[in-house]
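The chain below stands alone and is given in C-alpha cells; this is the form predicted on its own.
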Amino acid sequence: MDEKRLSKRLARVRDLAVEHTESPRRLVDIGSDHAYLPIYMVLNQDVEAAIAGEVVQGPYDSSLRAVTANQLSDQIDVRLGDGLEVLKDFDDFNVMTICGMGGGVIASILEKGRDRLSGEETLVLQPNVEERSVRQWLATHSYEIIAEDLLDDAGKRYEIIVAQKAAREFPLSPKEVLAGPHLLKERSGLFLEKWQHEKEHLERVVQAIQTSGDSPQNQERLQMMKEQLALVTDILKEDGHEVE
C-alpha cells in the first residue's frame, strides 16, 4: 500500500467518504500514516483539500515528506498534534476519518475534540476493535450512523462507521451497539462468521472463568461474561434473522 495504491481498507473509506460528503470536500485525516488518503484523495481529485494530523513526531515527519515528494504541500498540511488539536479555529472542512485505532481511542479523541466540530462534517471512523465505544459515543452525542460496512482485509475484518450530527437523538439498543444497526439489518455472510466465532470465543472464556474458582472478580467477570454471550446468541437466532 502507498499514496498511489490504497489498501482494500482504506480504499473503502475513502469511497465512504466521497459517497456520503457533498462536493466540495475538504478532508481532516486523524492520525494519518504517511498520508496515504489525504494524498490519493486530492490526486484523485476526490477532496480540494486535506489536513493530516500526526501525534507521534515519526509518522509527522513521514507524512511530510510523501505529500512533499507528490507536490502536494499547496493542498495537504500536515500538523503534529493531539488528536483534533491539530485544528484551527480557521479551518474549513466537512469530512473528517479516524482510522486504524481501538475504539476506545477514536471515541476518545471525539471526546476530548468535541468543541472543534461544527456539527457540519461527515464523521468516517474505523475502529480495529472495540466498535462499541465509537458507536455509544455517537448515540451519546446525537450522531446519527447514516452507513456500515464490514470487509475483510488481508485475513483481518474491519468495520467502518458513517455518521453525520442529527437534530435530535438516535438512540441504540444493546446489540445495535454491539454490532451495529446497518450491519444487523444486513446479516451478511461474513457478519454472521464474526458473531458466530465471537460466540465461540465467549463460551470458551466462560466456561475458563468457570473452572477458575469462585472469586468475587471471578464471578463478577463471569456475569459479564454471560450478558455478552447472550447477546451475541441473540444476533446470531433464529437462523441469521434478527428476532423482534
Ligand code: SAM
Contents of the next structure:
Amino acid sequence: MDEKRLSKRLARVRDLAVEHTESPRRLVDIGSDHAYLPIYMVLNQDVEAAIAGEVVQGPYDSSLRAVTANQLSDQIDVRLGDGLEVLKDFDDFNVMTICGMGGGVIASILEKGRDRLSGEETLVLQPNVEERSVRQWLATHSYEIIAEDLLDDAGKRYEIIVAQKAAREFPLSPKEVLAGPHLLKERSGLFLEKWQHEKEHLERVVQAIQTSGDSPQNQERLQMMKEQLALVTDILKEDGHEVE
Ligand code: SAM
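What does the same protein look like in the form predicted in complex with ligand SAM, given that the last one was the form predicted on its own?
Now the full complex is given, and it begins with the chain already shown.
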C-alpha cells in the first residue's frame, strides 16, 4: 500500500467518508501514520484540504516526507500532537477519520477532545479491536451511527463505523453495542462467520474457567464470560433459530 493505492480497508474508509460528507470536504485524519489517506483523498480531489495528526515523532516525520514528496504542503497540514489536541479554534473541517487503532484508544481520543468537535463533522472510525468502546462512546454522546461496514482485508476482519451528531439520543441495546446496529440488521456471511468464531472461542474460555477451580475471581470471570456468551448466542439467532 502507498498513498497512490490504498489498502482495501482504507479504500472503504475513503468511500464511506465521501458518501456521507457533503462536498466541499475538508478532512482531519488522526493517527495518520504515513498520511496515506489524506494524500490519496487530496490527489483524488475527494477533499480540498486535510489535517494529518500524529502523536509519535517517527510516523509524523513519515507523513511530512510523504506530503512534501507529493508537493501537497499547501493542502495538507501535518501536525504533531495527541489526538484532537492538534486542532485549533479556526480549523474548518467536516469529516474526521480515526483508523487502525484499538476501539478504546479511539473512544479516549474522542472523549479527551470532545470540545474540539463542532458536531457538524462526519466521523469515520475504524477500530481494529474493541469496537464496542467506540459504539458506547457514540451512544453516550448522542451520535447516530448512520452506516457500518465489516470487511475482510488480507485475512483480517475490520469494522468501520460512520456517525453524525444527532439532535436526540440514539441509545443502543447491549447487542447493538457489541455487534453494530446496521451490521446486525444486514447479517452478512462475514458477520455470521465472525460471531460464530467468537462464540466458539467463548465456549472454550468458559470451559477452561470451569475446570480451573472456584475461587471468587474465577466465579466472577465465569459469570462475565457466560453473559458475553449469551449475548453472542443471541446475536447468532435469527427469528429465534440459531444459524447453523
Ligand atoms: N490511520 C492509519 C491507518 O489506518 O492505516 C495508521 C494506523 S497506525 C496502526 C496507528 C497510528 O495512530 C500510529 O501511527 C500511532 O502513532 C497513532 N496514534 C495512536 N494514538 C494516537 C493519538 N492519541 N493521537 C494521534 N495519533 C495516535
